[in-house]
Structures are given as C-alpha cells and as structure tokens.
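A single chain, nothing else alongside it, follows as structure tokens in the form predicted alone.
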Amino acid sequence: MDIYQLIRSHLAGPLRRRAFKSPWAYRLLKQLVAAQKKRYSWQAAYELLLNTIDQVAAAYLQQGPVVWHNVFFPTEILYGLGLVPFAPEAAAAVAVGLGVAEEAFRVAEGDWVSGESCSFHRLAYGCDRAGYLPPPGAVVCSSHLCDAAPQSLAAAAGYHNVPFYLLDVPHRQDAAAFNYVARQLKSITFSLADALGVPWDQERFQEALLASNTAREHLLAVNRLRGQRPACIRGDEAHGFIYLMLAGFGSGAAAAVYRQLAAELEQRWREQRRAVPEERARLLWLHLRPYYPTEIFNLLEQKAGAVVVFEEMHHVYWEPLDPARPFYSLAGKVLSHHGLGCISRRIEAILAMVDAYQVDGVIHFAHWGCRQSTAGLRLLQDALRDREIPFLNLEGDCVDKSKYAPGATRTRLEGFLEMLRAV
C-alpha cells in the first residue's frame, strides 16, 4: 500500500503544516494504518511504519529534546541520553512522498542554495525554512562520508540558534584515530546532556548499546536469509527498511522490526515463497534508490525477474559494541565503515557482497552531487570487470524527480538486462 497516498488523501495542502504539530493527526494516522494492516505484505514493514510514526510524533510534538543528526552519526548516543533523534536527510526522502518537495526546492533556490549541491540537503534546507521540520534543541554531525552534511547541519544550527557538535573523523583506522574519535564522542555526549538539561543515566546508555547489538544480530540473520536461493523478498520491498540503518540503531524498535523480518523471511524460505515467480538474475544495489515513483524496480524485478537480493546500505560493517567501553566501541563502529578511507576498502566490501549473495550483476545509483559514492566508480568498475561481473552506473537523483529521465533510464536498464542474459 502507498502510505504517502493515504496521508495526502487525509491531509490537504493548507492543513499539512499544522497537522505535523497536532496530536490528533498522529492518532488518526496510526488508526488509518492499523485499519489496513492486512494489506501489508510484510508485518515487519507494518511495525516499522507504526514505530516511525511514533518517532516522528515525538519530534514534532517536542516530547523530549529533539536533536538533529546526519545519517552517519552513531544514534546510540542520542537514544542512550533519552533524546529524540531526527534526521533531516531521511525527512527529505519523506518530503518527496508527501508532495512538498517542489515547494521546498523553490524555497532553497530562493535563498541561493546552489543547485549543484546534494539535493537531500537542499530539500531538507527548504523544508526547514518552509516550516515543515521540528525545531532542534541541538544538532550533531559526523564529518565522514558526506561532504555536504557538516555545512548543511551547521547552517541549520545557526538558523535555529542551537548548539552544533561536529564529530571529526579521520581517514585512517589506527589506535590514535580510535582514541581521537572516542574522546570526541565522550565530549559530545556530556556536552549534549549539559546543554539540554538531560541527567546522565549510565544504565539507560548501556541499554541503548545492548539494543544496538541486538538489532545488529537480527539484521545479520536477515542478511544470511537473503543470501539463499531463491530470494524471498524483492529489493523494492527491502529498501524500505534502510531507514533503520540511518536512524534506528540504539532503539528497541530497530531490534523488534529486524527480528520480525527475520522470522517472516525464514517462514517464507521454508514455504519456498519466491520474491518473483522465476528468478532469472540476482543483483546487488549500491547507494540509495529514487524516492519518487519510477519504473526501475518494476522493470527489473517484476518484468525481467532480476531480483535485487541485497543493498550496500544493509551491510553490517562493524563489530558488536562493548557497553563497558561505550565510546571506544562506538568509535570502532564509525571508523569501520567500508566507505571511509581508501577506495580499496569499499571495493573489497562490495566484492565480498558479490560472493555472499551470489549476484550476477551490480547496479550503482549515482545520486547527483554525492561524491563519496561516485568518486571511485571507475576503480570499482575495473574490479568487477576483472571478476566478469556486469556493472551498471545508473545516473539520477534520489529526491529531485526533475532529474529523472524515464526513457534514458529504461534504455540503460534494458541494455544491462541484455548483458546479464549474455553472461
């Protein structure tokens, strides 16, 4: 079911801003979702949606100190402090579904935000200035992987006149780097607590780390099940769970959703319920997908039987956290990201995914303005060519549908599918 269509049909344009700040809107929304529970093909997706509504409501209704963060900041710290995390980049993707993207882009353009910058951040900027986002009590951001986030979120903190904390992440992964990042994480944690008037609760903080570990274990179970043939979940469906990777770790909800998803996958595997009637090819998807309607997944999975069996964003790249050494182990999580540092680390991780999920081809969605994902593509392409793995770099934009060219995209996908058939 299309949750965005459901919301749009009940919240007309002029009411939209006020609805975000109204408790009745969230109660109504949960009732509408619950009334259509049986229409969800995955109960895990249903639970994820209800939990996300609760999290959004907590932010907009200011049920606690709201802290904006970029999607690579370790959210265990925010949950461990009892704060309300809010990711503007994730909100930008939601804004597309709610139909406010064009208005927000116009606001950003009117403030001279460059059209050459990442559209996630342009859109979040416009949504904020247009009054669609909940005001933060503080803003935190890490410097790794995304060049735009530190500038974008620092500007947001200045606009709202709230504290801004930057986690400076070096590119190396030696002992000095671990200590450097761990010290910063500790400093940010206690600075946030002081600035927002939140009492330090060590037991709550450790519970967040344990919840993160539990979510990690269930996600690993999900990933193991996705490695089996035939695929039991389409990539189009699995992409919906990426939100948890970006904003959910440290919450009990992430563990519960992954546990439910693993249980459903295992049951479907036992019953041999296939993701598509005939699995003709298995694909690995790199980076994110467009968040506006396209025919990409329908063409690949439903019509051609080329199933996206795994997404790079679901790769578990870090070791379990140690509650006895919280900041050092969180530093390890940050520094372990395969996209950090030399491009050889990302290539090595992607080749491992190719083997683990027995893929026949790789698609990279080259989001406009995202240098961290596109800068090393030639080297990645060469590495895959050495393994005789077909590769498609599909250029586009995740949230700006004006950059989407349906005809050119279809032509490139059809050519790629022909290549797969020829291998």
Contents of the next structure:
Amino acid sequence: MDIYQLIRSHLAGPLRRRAFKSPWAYRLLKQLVAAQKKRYSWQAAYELLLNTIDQVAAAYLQQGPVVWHNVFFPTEILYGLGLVPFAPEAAAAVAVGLGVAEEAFRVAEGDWVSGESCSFHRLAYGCDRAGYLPPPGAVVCSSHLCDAAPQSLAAAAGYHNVPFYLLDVPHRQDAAAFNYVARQLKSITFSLADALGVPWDQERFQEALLASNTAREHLLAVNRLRGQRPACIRGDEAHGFIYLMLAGFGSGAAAAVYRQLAAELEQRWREQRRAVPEERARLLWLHLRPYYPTEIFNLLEQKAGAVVVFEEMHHVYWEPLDPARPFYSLAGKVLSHHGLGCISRRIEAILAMVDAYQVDGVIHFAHWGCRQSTAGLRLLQDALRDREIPFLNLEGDCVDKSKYAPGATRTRLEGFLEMLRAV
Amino acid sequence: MGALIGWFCHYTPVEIITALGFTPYRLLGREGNTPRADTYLVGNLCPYVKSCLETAIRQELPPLAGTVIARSCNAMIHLASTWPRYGGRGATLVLDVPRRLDEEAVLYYSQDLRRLAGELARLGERQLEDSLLWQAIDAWEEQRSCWRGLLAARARGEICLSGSDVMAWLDGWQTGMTAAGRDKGQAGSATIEQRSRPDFRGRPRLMLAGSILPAELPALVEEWGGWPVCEDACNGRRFLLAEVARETGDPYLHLARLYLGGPPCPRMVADQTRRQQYWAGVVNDYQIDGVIYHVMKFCDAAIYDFRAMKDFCDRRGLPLLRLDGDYTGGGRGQWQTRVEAFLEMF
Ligand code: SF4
Ligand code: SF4
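With the form predicted alone already on screen, would you show the form predicted in complex with the partner chain?
The next block holds the full complex; its first chain is the one shown before.
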C-alpha cells in the first residue's frame, strides 16, 4: 500500500501546491486511506497515518500558530502550548514520496545551499522557497545533535521574518548544563506563548508531559516485545514509526499509536506470527533509512531472512518526565541523548542495544552530509570489532535518490550477509 | 616558555592557559592531504579538523602537555572523541562553547571555563589564583588592543599592509612560537614600516570571510590583483575579540563575556543579527569594495553563513565571490580563474 502513489494520483502536478491548502484535499485523503484500512498490515500504522494527515492539515490550514522545529527539539513544549508543530526534516522525507524532491533540490542549489550539507535540510529549504511548506509563526531548534538544523532553521526564520529560538545544548551532563538547558526551555516556552499570543495553560502543559510519559511507557513495551525471538515486525515496517520519536512526543496520538502497536505485537507474538518465515539473522539499524524505493530491506529481510529487529532511533534514552518540574525534566531528556558528548556514550548505548535485541550484526546507514552520525564511526567500528559483531557502513542518502547506487549497495549487502553467515 | 597547550577554536580563552604558566599553541593544520586522518574521521568532515589530526598522527607537532578542544561544531565534537585515541599526546580537555550571547549563556560558559581551569591546573604545578588570571587577562588585552590599533590604522588607510603579512603575523602570534609573534609591540614597529605596500593603493579593497581561512588565500588574492584589507575569520580579525568593560570580581564571567561577545562567528546561530551588524561595521570602516567568501568544504556553518552573506551583499550592492576550499592547498587553478574574473568587475 503506497500512500504516496495514492496522493500523487489524486493530486496531480500543478494542483499540488494549492491542494495542500485546501480542506477538501485532507478530507479526500482520509477517506481514501480509510477505504483501504484493511490493507494495512499494522493497524497502528494506519492510525499513525490518519493522525499525521490531521497534523499536516492543521499546519497547512493554519488551525493554530504553526511552529517549525527540528527533530531533536522537545516537542512536549509545543504540544503543551497548544501549538501546531511542523518538522521540516520530516516534511523533506514526505517530499521525496510526493515527487517534488528534484525541483526542491534545484531551488536550494540555485540558492547556494550546496550539496555538501545534509540533504534533509537542503530539501526542506528548497520546498520552503518553492512554496510547498506551511509558513511558520515561529521557529525553534535545538543545537543537539547536528550543525545543519540550527543553521537551516535560523535561515528559514529569517526568510519568513518570524522569531527564532535556539535551544543551546552543551555536551556535558552536569548540574550547570542541566540548569542552563532548563532555563532556556522555560524562557523559550514563555517567549513562544508571548510571541504567538497563546495563553499559558498549566494543565495543558502538564498533560503534554504526561502524554509523553505514556507514549514512552508504550514504546518501552514495544521495544521489549521487539527484543523477543523470533521478530514479529520487520524493520521495514517498524521504521515508519520513527516519525513519532521525532515529532510526536507530547501528543496523545503518539501514546495511542504505540499502545496499538504494542497490542498488535503482543498478539502476533502469542500467535507466533513471524516477521519473516525463517529468521536467519537479527540486525540493528543505525541512523535513518532511505525514503525512496530501494531493494535494501527486501534483500535483507525478505530474501535473506536477516531481520532488522531494532533501530537506534527507537532507543528510549531518557527517564520519565516530572510534570512538577517540567523544564528541569525536559532538560534531562535533552541531555540524556546518547549522541551527545563523547562518542563513547553512543557506543555504550549501541552495545547495550546489541545485547538487548540479541543482534548478530549492525548496519549504519551513512546519510551523506550527516556529520553527527557518520564522522566518528571508526571508534564504533573498533568497539564492535572487539566484540566480534559484524558491521556494515552503508553509504547513501536518505532523501536524495541520485546518490543511490543499487549495484554497489547490493554488492555490499551481499558481502555483509556472507560475513553474518560466517560468524 | 612553559609547556605547550594546543587549542583550536578562537572561543578558547588563552588567558587561562597562560595564567597557569603554559604557552598556548594554536593548531592550524598542515598543507597537503590527510590520508591518515581520513581513516579515523570517515565521511565528509571539515578538512581543517582532519588536517590538524593528520599533524598529530604524523607527529609533526611540538610536544604538547595537553590540548583544549572546544566542541564548537560537529567536526570538533568528533575530533574531541578521536584525538585522545589516535591523535594527540598529552591530556585532552574539552570545552563547551554556547552558540548564543545572553546572560544564561555567559553564566554557563563562565562555569565551564572555571571547570576547564581546574582540569588544566591539574596538568601543571600551579594553582590558578584569580589574581594570576586577571594578570593574564590584562596582558592579553594589551596585546589584542595593539593588534586592534594596527588594524584600525590599516582601516583608516594610515598604513598600507598586505593581508598576507597580517595573517602571517597573526598566525605566528597565535601559535605562540615565534618571537615576533609574541612581540606585543607589533603595531608601529619597524617591521610594519618595512612591510608597507603603498603599491596596493588603488586596488579593490576586499574583505575575505569564512570560518577559518587557509593561510595562503590572502597572498594568492594579492598575486591576482586584489587587496585584502580585512580578514573575517577565526584565525583573522575575529580572534582579536572586542574590548569589553572590565568586570570586577569573577574573572571567568569576564572571560565568558569577552569571548562570547566578540565578533560572532558563523556558528553563533542565535546571534545572526549581530553578525550582520558586524559585517556592516567592517564594510563601512574598511571601505570594502567587494567580498570573497571562502566556504570550507563540509562546514555547515560556512555553507549557511555564505547564504546570509549573499543576502547582505545583495542588499548593499557589494560584489561577492564564493570560493570553495578543502584546506589542502589544492584547487588553486580554479580559484585563480574565478578571482581574476571577479576582480575584473572593479
Ligand atoms: S541527518 Fe544528520 S545532519 Fe541531517 S538533520 Fe539529521 S542529524 Fe542533522
Ligand atoms: S571550519 Fe567549520 S567545520 Fe571546520 S572547525 Fe571551523 S566551524 Fe568547524
């Protein structure tokens, strides 16, 4: 079931831009999706899609003040203020499916955003300048973990002439860092409320934190179930839920989707419905995946029975939030990210995932331009080698399909599968 | 001269290093490729950072008692992880530099500087008394103000200096190794008189901008007919900071304010208005005719900063040329054609 095909066939070229701003387009889309409900192999994915359509509609129809954020900003704040969050990086992934990437890349390139920078942001930049994105009322961005996001979002705020709020995140986890981040979060929250004219509602804010905690609990349940053998969900399918990690925490929808997913996994586990007929190897996936059609997962999971049983992006790295100390506990969440600080923290987290999910091998998708994820891989590689865990660094680009080399990718995957068999 | 402490980012307060009796030594990399560093820092990462790692792996650096790595960008963050294992000898000390300028950031930075001072003190024999730090602050301020005076005279056209000379002097001063570099009396000294280049008058007055500038760029621009009169780079004018009112009391607060309040670098993403104001000041003070922006390959800050510079130049009708560089000394042929074509515009 390809949602993009569905959209593309109903919202053809010239209509596209206008269609985004038309309520009927979203109604039609939801009807089309609902008509195909039974064809979704996971009802949680179906629910996630309906929720995402609602969220996208809220942004394009400006149903409230739209705030752009990067995917590492704690969205609990935005939901807690009753704002409409919109993540340009996530929109970039959608743009690929909608077939507007080439045009957007051209626009960005023409505007000197060169191909050496992360293509998520290049694409978002191009989409924005080409008029595809809903204009923001404000832009927020955290400086962890990458350099591209703050730069590109600050440029977007300048372009739209709206306030830009940077959450500056240090790499230490000491008391000074906690206070620094907590104070900024508080100030950003009240500045946003002020600038966008939204009344402060303590109850709503606390609800967002509680919703975040509930989502966290359900996600932990999902992750526990994914640790069992054999896997009941393929990585290809599970990847679709990463969106919630990046833009959903603080919303009731995230909690509901994870709850549903946990229930379905539980049921399949009871019924021993396997992700693949014969699980020959278990893999851990680092960073994101390509958002255009490739044969990667087909080769790994369907053909070779090497199931991606967990994604680094689904790792719950933070403790539950404390609604009585909202900013301090959100600071804790931000500072707990395993990608912050010395790479030994990330390595430690990855090794823990290797054990928890009993994986036989690790694949890192080296998204071109993502320095935060790729640059220090050598140390990770060394650590995995010490544990004799096969590792593949698969080079490519999550959203720029011109960088995808099917032949080379296939060769590398086959080599890696050989290595797994040999271990 | 005390044991050397290496440092990279211009937000590193050298005062703390000197107050403890060490000699700060700026790491500026090397010319040429970086095959060894490439095996440790995979992917498309800042060539300057790789170049510095290469010098360490090849043991081309003087012995360092330690190295302070400010985690100012992704490349530096990864260098901080890699350096102790594959690169530098001596201790590796890391520093978190805020990307904004406000009281919260100043307070946080001051706390981190105090922590850094404690760690550095453990490497040496001296405890860091506030009074020693104030002395170092004054000594550095005296030197910086001489440099600022020199550059101001250059801006007013009272002295006619080549950009390549200024960059070379600054390089020497930052690495702390040359006697001339440590000579705080640079301004007005005989050297400057001897190096005067009145023949440059009449050439287009250029601002060279970027994150870090390759040392040879000003010389090449001069060779091709331009006249760099201001270098907006972290190894150029930005390193000279700006005078701030002296705080009484906490020297770390003073340092935090001094460094974060200096001319903002492209990474200070929450401080972009100030960066534009800074450019406007430079263009007016130095009577800039055009800008050459050096975009360091894979430097996200520079890639987006160039965008902002483009808007700035468009608004003011200033000609702007972008040069992409990889810090290895390659690609000069391409630069030459582009710079010469650019200079023909004037
Ligand atoms: S892929 Fe990497 S560089 Fe790009 S937005 Fe994500 S973290 Fe930043
Ligand atoms: S040139 Fe850019 S990427 Fe390199 S160290 Fe400086 S800020 Fe970082």
